[in-house]
Amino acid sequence: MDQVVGPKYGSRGGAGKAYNQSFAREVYRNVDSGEEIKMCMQCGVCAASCPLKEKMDFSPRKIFTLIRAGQREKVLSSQAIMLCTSCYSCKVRCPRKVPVVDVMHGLAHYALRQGYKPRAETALFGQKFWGNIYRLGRIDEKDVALRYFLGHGLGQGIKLMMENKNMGIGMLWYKRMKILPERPIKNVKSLRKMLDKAKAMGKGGAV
């Protein structure tokens, strides 16, 4: 049985609460340095350090004790783990060294893959930037943009170039983009190569 009833409503003729760990478990096995969970004691320090606790619909001790209460749907769908912008802050902060921008990276990186988006737009940009690296080695600004538009649908994607059009001139202006198409890098087959020997070994560790 996955299913044991959580110390902090006891036995002491206390109603108790039963905890199914089987996604504790799952989350042990497949997220990045998702065992370090074990090392949360709930102090909050990671929570009052976030500097953007105020848009988190759950902070990452809250999102610890969702996953130690067996609340996949809540964790896997929840915008918190994709607003992780590593500042680093939790982690330098927390008293038992938890590697708190690890796991929620790698939180959100294992909801991609099993199928939840729960920031859309975040979700999309990084597909579409993260394919480029992956086709030229190098980042190719008008080529990302163009793909992240255009990933909205081409009616939409028109519409939102048109939009960003201003922006899209200042950075040609200022030579913050080019009007020709990058070149791939030198070797680039043998970065991939090692992009998808990682992404194996960590079974779709990249997104």
Given for the second form:
Amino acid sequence: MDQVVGPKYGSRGGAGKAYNQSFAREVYRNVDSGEEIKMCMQCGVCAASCPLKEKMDFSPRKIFTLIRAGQREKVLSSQAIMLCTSCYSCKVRCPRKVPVVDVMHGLAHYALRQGYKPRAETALFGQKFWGNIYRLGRIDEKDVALRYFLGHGLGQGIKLMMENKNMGIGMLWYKRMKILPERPIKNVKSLRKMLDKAKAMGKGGAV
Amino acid sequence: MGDKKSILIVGGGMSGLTSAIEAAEVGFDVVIVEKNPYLGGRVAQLYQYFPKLCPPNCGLEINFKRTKSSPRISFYTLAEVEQISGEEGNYQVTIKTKPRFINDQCTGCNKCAEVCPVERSNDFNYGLDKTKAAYLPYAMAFPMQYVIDGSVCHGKACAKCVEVCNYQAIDLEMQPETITLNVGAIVWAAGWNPYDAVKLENYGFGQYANVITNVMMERLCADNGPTQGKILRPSDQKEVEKVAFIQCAGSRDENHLAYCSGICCLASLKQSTYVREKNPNAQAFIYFIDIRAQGKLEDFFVKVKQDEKLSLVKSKIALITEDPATKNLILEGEDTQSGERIRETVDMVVLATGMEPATATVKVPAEVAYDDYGFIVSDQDQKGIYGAGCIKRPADVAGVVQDATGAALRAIQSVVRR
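In place of the form predicted alone, the structure of the form predicted together with its partner chain is requested.
Then the entire complex follows, led off by the chain already shown.
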């Protein structure tokens, strides 16, 4: 039986909620790098190191403590797990060497696999980004953007294109984007094989 | 010099002095080898002890007096052990001394320093001020004898100090010396170094003038320190109104020192009382992961935290930035009790850096067992060379005095056994 009920906190007049470890165990078992959470000592360095701290509903520290508290819904439907941009500030500073970035990505994958869509936008972008990598072995900025915009539907897509027009022109001007389509890398088929294998191992795919 | 019944003590700080005095007072000859030009070690640099908040001078003075009055204690300053050979009961030790350039005729009159044209960074005050190249390490230095810093002195080309010295105490041609000793046992009490705060990149030590370390804070508060005991921040000598202490600065951190130094929480609590005592309007903040005040020291924690102008915040600070206009510091973290983000602006930051054993960098020139962090391990099979004090574990002064007494006993056993 997975359902382990620990001591009841606040039994002296408190809420008296049972401490449920089943979700923590689910994470340790199924989430890539999930077990590393055990090392967390709740210092809060990750939370304050994150460049997206103002956008996150829960800081990584809070996510870890919610996992330990068995708050499955809150964690898997949180915005935070989809927001990580892999800047690695938290991972570098973590005094317990928790690979925070890997855990956040692991949780995002797991949430999507479980049918949660915490941030449809981010998931859509991830999908198109991944599609590009899979087809070309590299990113074609205008192609990703176009597919992402049109993923919102035709009307909304055109609106988004107009909104981002100046950025596109800027990128062309500074040669961060080509006018002509990008060509696939050499031997892109081998790359696809690798990506397929990774996906089969549960280590890849779009977030 | 020396004999098989004598004991070598390496390090003349609180541990070394204690071992030396304990062994000498039961009738064994001891030789202290000290790297600095003075005895007393890091205790001499403290302003107050916790939990009693009394000055360390009186305890040190008693130990100096016992050292001076014991015919069985001799010591070398500016000296380091270079080589050890032999075994328990019979060691040959080579000691190298650096020239002091001032002999024991010195009366401490300060005339040499008055005329000396060269300045040097004052290492006793952790570089917070300067002394002349001819200087007295600190007001209560033992031996009470000036010293000339050979690395900056102009030598015979200048020699102004030689002219003014009325006691023929200055000899600019003094040379390094090599001394060989025969001893029966060795106590290694080389002490500790504060963890190098420059390595904590997100805290800006060395980059922002008003980020200092806890050992510097002791000097800043000491009456014989660079500011005569006023807490003036380094950038503009302004009296501080808001001071933040950051705990575990490099401690309990897998990227730096993985262990807890055990004393820094108490030291910061103590230093927060300095801030409050010297300026009743000042505010102090202590940012911590956990406050570790063990045993009876918890009473001190309970007492200090009563102060309404001391805020204890459970958060490891992630980043310090400087406001370039005011040189104030902005701290960012997450209060892990309220869950709220912290953004606090303060006048000065004190990093509570931990203790690294001297043997993390310079090993004993003989076979000795260390743990993963370079502390000497007490090994029952390791006879003849014994660690004492902070070379074995991070500890407070009371702890090292007990440990050094134990080390003295083991050293005595080593010389008596044969």
